[in-house]
Amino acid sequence: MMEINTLIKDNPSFHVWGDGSPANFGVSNAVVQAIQSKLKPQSITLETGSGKSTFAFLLKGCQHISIAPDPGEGDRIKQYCIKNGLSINYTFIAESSAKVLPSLITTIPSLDFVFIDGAHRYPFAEIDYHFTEQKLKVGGYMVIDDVHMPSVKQLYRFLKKEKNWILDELVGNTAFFIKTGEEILVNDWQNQGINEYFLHYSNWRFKMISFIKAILGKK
């Protein structure tokens, strides 16, 4: 049975540059190991993007889905599995996650683990989050890669402030969040942590205006 150390030692290239030459855009070995340490066999898992991270899920025996636009990535991953005698329960979808997720997510009863590492241009991380978090179980992981990038960082900031998420670990620039409960909506936006300051400011401003109007009215 192949082990994660074999992958780390081989450091295979599952991606390509624009000219077709091999490239390795994979996450760090520390992130691969951190992902695998938080998984259970037969977990239902999904990632946007694919590469070395994919093997954290496959080697743990997860029912795994990867979504990435290059069909060659899926082929190279499967060939590496065959080469190493790895039997997998794996679905690779060669398409943009923004196009696939709205319909795909309706066919998935629940998710145990989500890894967002697909397109990094804004607002793809938010799109991936929006469609997957509704199916993520309470106690499940939402993992966001490259949170140092401005186009991804806003999602990281949002989750850090929300009452139903807790930051479990930050491995380099990869954030591991645990879902602690379902989102509770209060007048659409008023219960969101990211809006807490604005809510207090709006309430204070309303009270001040009402107070001033009351004083002027008495005059």
Ligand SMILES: C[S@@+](CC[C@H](N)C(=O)[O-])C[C@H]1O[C@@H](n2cnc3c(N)ncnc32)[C@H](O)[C@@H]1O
Second form
Amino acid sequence: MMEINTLIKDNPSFHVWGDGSPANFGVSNAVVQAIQSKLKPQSITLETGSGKSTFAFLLKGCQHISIAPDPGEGDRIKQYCIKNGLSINYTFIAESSAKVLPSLITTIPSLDFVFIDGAHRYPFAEIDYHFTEQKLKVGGYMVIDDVHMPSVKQLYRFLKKEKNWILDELVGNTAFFIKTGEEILVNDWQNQGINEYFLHYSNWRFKMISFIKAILGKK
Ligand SMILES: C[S@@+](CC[C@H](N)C(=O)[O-])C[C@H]1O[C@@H](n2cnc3c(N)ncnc32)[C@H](O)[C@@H]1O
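We have the form predicted on its own; now please give the form predicted in complex with the named molecule.
Entire complex below, previous chain first.
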């Protein structure tokens, strides 16, 4: 049976640079171990991007989906599993997450764990979040990598202020959020923590303007 230490020792290259030479954009060992520590066997899991992190899920026996545009990544991951005698319940979807998630998500009954580490340009992390959180169970994990990047940070700030998410752990620049309930919408944006100050400010501004108009006798 393959162990996580085999992967850490081998440090295989699942990615490629633009010229086709091998590359390794993998998450840190600490992130792989943190993901593993929060997973239950047979969990239904999905990640955008693929590579070293994929093995956190496969080694736990999860029913796992990776979405990444390069089919070579999927081939290399499967080859590495065969080489190490690892039997897997794995679907690799060779497509951009923004393209496939809107339809794919309608076919998935529920998710226990989501890892967002696909395209890092704005607004990919938010697109990946938007579609996957709809199927994430209450109590499930939404994990976002590279939250220090400006194109990802806004999602991190948003979730930190939401009432139905708690930040369980930050491992380096990888944020582990737990979903504590479904989002409760009140007239669209008003109930979102990120808008709280704006809501009070706009109410206060509205009252002030109404008051001044009343004094001036204007409608
Ligand atoms: C930083 S790497 C992910 C590293 C991976 N988590 C690991 O531990 O090895 C970024 C990943 O995003 C994928 N990617 C790039 N554009 C994408 C897109 N539009 N949709 C989904 N994944 C994308 C790349 O193919 C690559 O697998």
